[in-house]
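Have a look below at one chain only, the form predicted alone, in structure tokens format.
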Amino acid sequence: MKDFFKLLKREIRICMNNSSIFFSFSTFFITSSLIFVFALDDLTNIIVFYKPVVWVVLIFSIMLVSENFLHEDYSDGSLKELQFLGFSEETIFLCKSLAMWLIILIPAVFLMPIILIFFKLSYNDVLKLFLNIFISTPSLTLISLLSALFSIQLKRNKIVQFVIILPFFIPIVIFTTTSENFAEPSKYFGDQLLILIGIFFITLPVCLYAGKLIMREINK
């Protein structure tokens, strides 16, 4: 555990020193949201379909910055050196995922007021959206980081990368964008969160195992 926290501290420190991650994530998210908003003729119904817009933009924003967490370490040999120092592939992948999740969650908190203004949401809707983001982004982070590993292995072949990875986002998108049952909205929201937690516990071991295999392959 001591080695795990030491590696996690290293990853967070590297991320905090790389301000381009915050800038890239926030800029892409705001710009893409504005495109959707301004493309609409009638803004009165924007609250009806704000969820698909937010989640599509969020997924692509996460995928945009995911490469920053691996490609530099792979290029300068740090990824291989960490394995040489005795850190397992699972530990490296998990620490990078945790660091990425924390770095993504921080700008997401500050983007909530902007989302409130863009899509004319109530504070209750924004709170529910943030809870969804808080619970879903660990799964999105794991999948996106796995996507970045695929990008390294496939020599940055983006088309193949998207074809392989994007289907894994579908269950999360389905359960985060489905309309609430207005008969019992609170019960539905609670069930939705439990489903998203369940998806995370499925995604975690699958991504750790797949990440381990890919790291071994690219570091041969």
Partner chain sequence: MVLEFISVYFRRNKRLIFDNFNLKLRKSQIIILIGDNGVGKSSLLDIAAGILKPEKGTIKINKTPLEELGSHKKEKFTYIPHKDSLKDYLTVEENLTNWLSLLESDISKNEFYESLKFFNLHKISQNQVINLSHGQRKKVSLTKLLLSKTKLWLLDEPFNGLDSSSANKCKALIHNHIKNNGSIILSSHINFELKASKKIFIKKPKKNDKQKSFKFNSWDDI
Second form
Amino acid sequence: MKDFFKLLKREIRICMNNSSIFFSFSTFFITSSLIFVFALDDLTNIIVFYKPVVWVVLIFSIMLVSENFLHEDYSDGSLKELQFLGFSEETIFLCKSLAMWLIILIPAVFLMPIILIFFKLSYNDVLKLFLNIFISTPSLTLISLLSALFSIQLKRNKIVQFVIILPFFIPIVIFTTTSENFAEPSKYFGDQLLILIGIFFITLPVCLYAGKLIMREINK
Amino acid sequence: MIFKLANPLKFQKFTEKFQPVTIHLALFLLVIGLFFSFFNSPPDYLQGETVRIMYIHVPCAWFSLMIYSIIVICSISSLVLRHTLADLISRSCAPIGACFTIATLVTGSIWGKPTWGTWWVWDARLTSVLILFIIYLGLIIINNSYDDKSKADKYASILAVVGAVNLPIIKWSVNWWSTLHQPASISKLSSPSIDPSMLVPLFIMTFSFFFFFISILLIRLKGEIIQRKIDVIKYNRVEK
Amino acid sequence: MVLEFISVYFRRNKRLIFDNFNLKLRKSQIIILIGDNGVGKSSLLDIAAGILKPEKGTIKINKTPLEELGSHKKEKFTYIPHKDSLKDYLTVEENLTNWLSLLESDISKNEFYESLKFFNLHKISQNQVINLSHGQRKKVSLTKLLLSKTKLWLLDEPFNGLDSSSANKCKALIHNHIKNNGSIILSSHINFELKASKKIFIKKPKKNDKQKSFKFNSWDDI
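Alright, leaving the form predicted alone aside, put up the form predicted together with its partner chain.
Shown next: the complete complex, the earlier chain at its head.
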């Protein structure tokens, strides 16, 4: 536990100093959603498209950032250093994902007002979007970091990462974007969030265990 | 039997002996099965002649799931026991499984056009099979993108075990969600909801596909073993 | 016995690197590993640090097997690998304090700045690491040795990229550590002299050893 907080402090300190990560993330997020807006034909009914656009853009930006997040540590040897200092692989993986979530995705929630303006959303929709992002991004972070670990040693790593990541993102995307006005609006929304929380509790142990196995293999 | 195979050389000889038998069995059964399915089975009272696609579609679907289960079992045993044969089997199975899955999807959509009126619907069964196909692609890419084969095997087996979450979803998707796809007809062997005259060609085709799968697997395994041997000799070459 | 390799068998990417390898490191002893590129010097240090696991054999530090150490590993040895694990966008000082906070070591501010002076790093302590030269980076990572309080040092090519005066300082550091009952393993691709040291020449396995593995009698061989 002590190890965990020490490592988390280190990660956050490193991220804070390298502000370009969050900057590139937010720039990518805003510009690519802009491109979607330009590519849409029917601007009068733009509110219909906000969910797919937000989620596709969010997933792509998480993927890009996660690769940065681990690749630097791998290439300068600090992943190896943490391992021979005796930190367990699960702790390293958990700290990385928690740091990424805290540093990048929590601030990203505050980019949502821009989406509100772009897509002419009501405040109610934005609140739901906030909640959805808040609950589903932990699993997205874990999965994307795991896929970054898979592809860290490859040159064509973006493609590999994308193919690995895609099948595991699909259920999350399905449950975050299902229409909430299904018969009973309020109740259905609650169910959907519960399913997302359930998905998180499945991904957490699976990703930690798989991450541990990969990290042990990575230095060979 | 196991002791006989406990050696790459003996296994290689075994594949050389056994592979022609399986391929001939597969061809023989395929001819009989095709004859039965085209000429000796009744058309469906609802779907007419299009039901004959079933004799390819259903075995392919079964094998796409079965091969993935084989990969998962081999992956778990390679992670736990670290046996090279398990690695080799899962590595050779992945492309075969991908082919069966794409065959399932293609025949399914050909069947879907006359019966459902559309090539594709985004329902649970079809989507989960598509995900299975993408996972197969991921396995193939990982297997081919690392120079160090043992590392690639380890990564691929981790991915296969993680992707195993998809298997129960595919199997029970027709029961959990309301979909266009019909539920399994042959789940209960004692009283299948399908006529015996259709069941006979279906099973003949299944066995034919099974032997076909075994024979391709043996060819690939033999190739993998030879490739590994070449690698070992190449890496350990002594400079004079 | 500070560090002990007992009949280690190790392969990397199916290439045989160590077969029945034994090594004993006593108190106040230096072992220099000398060998060509790719014979497994760095692998040996990685094995000693517990990053790579040999297929057969055990490694003991102070008579306890390496696997049982767990999170106490950092109290037993200091390993300076080839990759310096310095973060580009942090300053020299921040990099070192980050490292110290992971170690939970209680080094006073004064002691810290004194250690920086050893390699003349105090002038550049506020520079970002990305602006440093290769040799300066090496010096920063070698400063970790001054800050650590462990008895066993594992050094991968410590003199690589250092100018002659810094290399002499590094040698002095090594001798000082030996006087204080420390022990060191260091690797080098060139043969050089160091007082009170024992050299081990690592060579590629001979042809006879390899012919055995070409018979493919077991599944482990491929």
